[in-house]
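The data below hold one chain only, encoded as structure tokens and taken in the form predicted on its own.
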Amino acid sequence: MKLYYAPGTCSLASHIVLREAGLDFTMDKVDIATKRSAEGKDFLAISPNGYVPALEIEPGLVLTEGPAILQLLADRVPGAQLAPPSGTLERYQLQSWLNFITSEIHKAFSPLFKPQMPADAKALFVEQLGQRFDVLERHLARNDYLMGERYSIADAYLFVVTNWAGYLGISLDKWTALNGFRARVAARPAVQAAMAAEGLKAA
């Protein structure tokens, strides 16, 4: 498998899970501005939406959208227990968390990276994020991870998107349980390795 990625973006979650699952993979770094990969490929020919992640499962077969990729990777190695079995209530609970992260957190962060976004509009998105962090804080005050005591693909995704707060100067200090969660995830060897490989921390 080959992961098309850009350092520190949401593709980092797929990168982490590939390592957590112990899967063999290669990587091709994408320049989001030019839509060219480090290997010289036209990324729009690989992923028409032009954003990462994209996972080439085999030549000519590409899966896009992070939550779908994360579930495929977890299902490839069920012994790693990164997602509950398909068809169980717990799997639907996992999907609920993935949808919450995608729609309520990931997409609320996205406008904050746009220089042309007016400051008052950005303030509204920051306020909305705070409300979502309140939801997470209440849950993580009672649970080590989103699914309870077991780490899952949803935790990797939440860790990555909440990392963006630091880049944007948004303090997370008031959410102590969320910060405890982030520390637990950050300490995982696969997370450390993925971040080092993307140049986000010292190897």
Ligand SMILES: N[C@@H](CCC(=O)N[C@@H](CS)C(=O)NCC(=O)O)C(=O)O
Contents of the next structure:
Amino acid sequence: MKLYYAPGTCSLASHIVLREAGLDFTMDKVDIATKRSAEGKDFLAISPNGYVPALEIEPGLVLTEGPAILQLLADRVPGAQLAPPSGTLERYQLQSWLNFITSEIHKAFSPLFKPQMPADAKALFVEQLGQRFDVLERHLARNDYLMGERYSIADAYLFVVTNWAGYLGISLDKWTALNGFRARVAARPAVQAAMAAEGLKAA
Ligand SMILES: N[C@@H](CCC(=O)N[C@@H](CS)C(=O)NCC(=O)O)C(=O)O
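Condition change, the form predicted on its own to the form predicted together with the named molecule:
In what comes next, the whole complex appears, and the chain from above leads the way.
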């Protein structure tokens, strides 16, 4: 399998899970501005939306969309217990979290990286993020991880998107349970190895 990635972006969640699951993989770094990969590929021919992550499962077979990739990776190695089995209520709960992260958090952060976005629009997204963090805070005050006691692919994804607060100068200090969660995830060897491989500072 080959992961198309850009350092520190949402593709880091897939990278972490590849390592957590102990899968064999290679990586090709994508320049998301030019849509060229380090191996010289035209990324738009691989992933028509031009965004990472994209997972080449085998030559010519590519899966896009982070939450789908994360679930495929978890399902490839059931023994790693990174996602409950398909068809169970727990699996739907995991999908609920993945959807919450992707639509309510990931995509509220995205406009904050755009220089052309007006400051007052950015302030609205920061306010919305704060409301979502309040809900996460209450959940993580009672649970070590999103799914309760067991770490899952949703935790890797939440860790990655909340990491962006640091890049943007948004303080997470008031959300102490969220910070405790982030520290637990940051301490995982797979997370540290993935971040180091992408040239990122430890969270
Ligand atoms: N819906 C996609 C969104 C992926 C996405 O937003 N990727 C960002 C990095 S976090 C990206 O590659 N942006 C570059 C672009 O859109 O041109 C997913 O969930 O996988």
